[in-house]
Structures are given as structure tokens and as C-alpha cells.
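Single chain ahead, written as C-alpha cells, the form predicted on its own.
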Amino acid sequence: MSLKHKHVVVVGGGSGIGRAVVEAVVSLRARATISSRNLDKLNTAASEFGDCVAVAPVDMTDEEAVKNWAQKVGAANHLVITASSAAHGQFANLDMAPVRAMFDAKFFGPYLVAREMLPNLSKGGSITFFSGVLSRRPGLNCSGLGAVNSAIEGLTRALALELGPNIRVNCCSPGMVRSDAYAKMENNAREKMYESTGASLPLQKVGETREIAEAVLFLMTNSYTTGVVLDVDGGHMIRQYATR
């Protein structure tokens, strides 16, 4: 399947993995609409791509805003939602507020966006969600994050069954990736994190955003793939964990 002249909507397209997805689809002569809450990031990204990229800001946690946004975006072929949020801490001590905020951003937001965009998606189109390996290989102090990733993967499989054959639904599960998701960390600490994580993986490195974008292109364009959770993680699922 070609993306030439197709319309791809990327929620989270202003930075990080989402921006890499936009770059990938534009290189294949598709046009894109990029969305997030941060209008400045969206405008900066769009200015680098030219007329083939439109900007449509949205707050996924606001149901009425999402409904209005979907009407503005209009017809599309593919929807990609690169939502990311994390709440870390011991289960017994972690406040509920950050856990609820994480579910709003990483599950309920994508759920709502997909629901409101569904009438706009063309037959043969696709929805791509994002999760993470903690859904199936848990880590200490990450119970909430594992749960929300499991939720989005469960939604992926359910919608793939319900929306087939007209719409394919898949989920990309990236490992640690060099991106501006970690921009607030101190430089040395961030590099040490990348180095230590990479050393624990079979491929001995963390990922690049373009590598995740390439996986998303596959999920969008392979017409015989639906209901899949695709791990793109350098072998994280089979890595040898250290002892406690």
C-alpha cells in the first residue's frame, strides 16, 4: 500500500516519535495533520515541512474539544496516536492523582480520539496506538504504567475485531528511545541512562525515533496486519534483568 496523497493524522506529531512519524509519511508524499496541546511545538514542526503538514491542536482529555477537533480535521486515511505519560512509584505510596492523569493521557485520551475520528477514516484505513513493554514484562515501581499499557493493548485487540475488515487497528510498543521525552533530564544523567539501558539489551543500544517511525509505517501500510502489538525495543522482552 502506498501513502502517496493519503492523509495521516498524528496526535503527538509536534515532537519526539510523533514528529519522526510525520517526517516518514511526508517523505512518502502523504500529507499530515499534527495535533497536541502544545501549539508552539506544532507550529515549529509544521514550519519545517511546509504546506503538506497542517496544524490542529487538541487536548485529548477534553471530550467536547476532541469532538470539535475531529470535525475540523475531517476525512483521513490513517490515525496515529503517540500519547505518552508515566507515573512511577511504589504501589502502596503512589498518590492517585498522577495515576489518573496518566490514564487520562495514555488511555482515555486515545480512546476518545479514536472514537471521534472513526467516522472520518476511510475504508482500508488504520489506527495505531502506542503502549510499552511493561504491560507484559513488569518492572518495580511501575504498576500503574504496566496497567495502562495493558489497557491500550486490550483496546487494540478489541477494536481490531470490532472494526474489521474496514479499519485495521494495531499498537506499537517501543523500548527506550533517544527523544525529547527525556529533555528535562540533566545531560550526563540522560546519557548514563541510555548507556546502561542499551548495555542490558541484546542489540546493545537504545532506539532512535526514526526506527519507531519505520515500524509505524509498516503497521499503517500492511493490509494483512491487525490486532498486533509490535515490539520495537532492541530485544527488551528477552533481556536478562539484573537481580533486585
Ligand SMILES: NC(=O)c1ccc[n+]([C@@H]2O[C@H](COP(=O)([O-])OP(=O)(O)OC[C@H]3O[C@@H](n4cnc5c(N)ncnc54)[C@H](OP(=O)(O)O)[C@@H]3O)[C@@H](O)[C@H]2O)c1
Given for the second form:
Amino acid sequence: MSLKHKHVVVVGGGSGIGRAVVEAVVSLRARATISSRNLDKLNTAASEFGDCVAVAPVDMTDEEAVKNWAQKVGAANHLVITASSAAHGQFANLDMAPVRAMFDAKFFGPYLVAREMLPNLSKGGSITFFSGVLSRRPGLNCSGLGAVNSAIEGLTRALALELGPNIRVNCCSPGMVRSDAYAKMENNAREKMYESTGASLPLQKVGETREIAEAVLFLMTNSYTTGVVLDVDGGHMIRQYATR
Ligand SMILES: NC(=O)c1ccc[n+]([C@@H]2O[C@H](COP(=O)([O-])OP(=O)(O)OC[C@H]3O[C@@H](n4cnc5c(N)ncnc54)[C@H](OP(=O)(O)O)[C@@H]3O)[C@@H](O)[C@H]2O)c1
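After the form predicted on its own, can we look at the form predicted together with this ligand?
Next comes the full complex, and the chain you just saw is listed first.
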């Protein structure tokens, strides 16, 4: 299935994996609309691609804003939602507010975006959600993140059943990827984290955003794939147990 002249909407397309998805689809002559909260960031990202990328800012946690946004975006072929937020901390000590905020951004946001974009998606189109390895390979201090990843994977399977045969619904589950998600960390700490995680994996490295984007292209264009959670994780699911 070709992406030439198709319209791909990437919520989260201004940074990280979302930006790499935009780069990949544009190289295949699709046009893209990129969305997230920060208009300046979106404009900067779009300016690197030229006329084939439009911007449509939205905060996925605001239901009215998402409804207006979907009307503005209009008809599309494929929807990819990489936008998310995370909450880390020991289960016993983590306040509810950041956990609820994470579910708002990483589960209810994509849920709402998919629901509001549904009438805009053409037959043969697709929705790609994002989870992460923590749903099935938990990490210390990541209980909420593991739970929200499982929720989006469950939603993926349910929607694939309900929206077929017109729309395919899949989920990409990355392992650790060098991305803007870790921009706020101190440089040395971030490199150490990449190095130690990479060393624990069969492929001996953390991922690059481009490698995840290639998997998203497959999910978008393979006409017989739906209801799938695709692990793109350097072998994280089968890695040797780490020592505490
Ligand atoms: N990177 C990794 O190591 C990794 C590992 C496992 C899973 N994942 C998953 O892969 C996906 C993409 O990750 P990434 O590394 O590309 O993250 P990223 O670079 O931090 O991008 C996340 C994007 O979400 C947008 N966003 C956050 N809250 C939003 C909201 N309420 N409404 C609209 N946009 C919002 C942010 O832009 P604004 O600030 O402009 O809103 C940002 O562009 C996420 O689901 C993440 O959980 C990533």
C-alpha cells in the first residue's frame, strides 16, 4: 500500500519518534499534519519539511479542543499518536495527581483523538497507537507507566475488532529509544542510562527514532495487519534478567 499523496496525521509529530515518522512518510511523498501543544515547536519542525507538512496544535487532554482540532484537520488516511507523558516513582510514595495526568495524556488523550478522528479517516486507513515495553517487562518505579501501556494495548485490540474491515488499528511498543523524551536529563546521566540499557539487550544498543518510524510505516501500510502490538525494542522482551 503506497503512501504517495496520502494524508498522515501525527499527534506528537513535533519531536522524537513522531518527528521521525513524519520524516519517513514525507520521504514517501505523503503529506502530514503534525500536532502537539507547543505551536513554536511544531512550526520549527514543519519548517524543516516544507509545504508537505501542516501544523494543528492541540492538547489531547482537552475534550473540546480535540473536537475542534479534528474538524480543522479534516479528512485523513492514517493517524499515528506518539504523544504522551510519563510518571515515575515508587508505588507507595507516588501521588495520584501525576499518575492521573499520565493516564489523561497517554491513554484518554489517544482514546479521544482516535474517536474524534474516526469520521475523518478513509476506508483502508489506519490508527497506530504507542505503548512501550513496560506493559509486559515491568521496571522498578514504573508501575503506572506499565499499567497505562497495557491499557492502550487493550484498546488497540478492541478497536481493531470493532473498526475492521474499514480501519486497521495497531500499536507500536518501543524499547528505550534516543529521543527528546529524555532531553531534560543531565547529559552524562542520560548517556549512562542509554549505555547500561543497551548493554542489557540482545542487540546491545538502545533504539534510534528512525528504527521505530520504519516499524510504523509497516503498521500503516500492511493491509493484513490489525490488532497487533509490534515490539520494536532491540530484544528487550527476551533480555536476560537484570540484577537489582
Ligand atoms: N523514547 C523512549 O525511550 C520510549 C520508550 C518506550 C515507549 N515510548 C513511547 O513512544 C511514544 C513516543 O515517545 P517519544 O520518545 O517520541 O516522546 P517525546 O519526544 O517526548 O514526544 C512526546 C510528544 O508528546 C507531546 N505531548 C505531550 N503531552 C501532550 C498532550 N497533552 N497533547 C498533545 N501532545 C502532547 C509533546 O509535545 P508538546 O510538549 O508540544 O505537547 C511531544 O512532542 C510515547 O508514547 C512514549 O511513551 C518511548
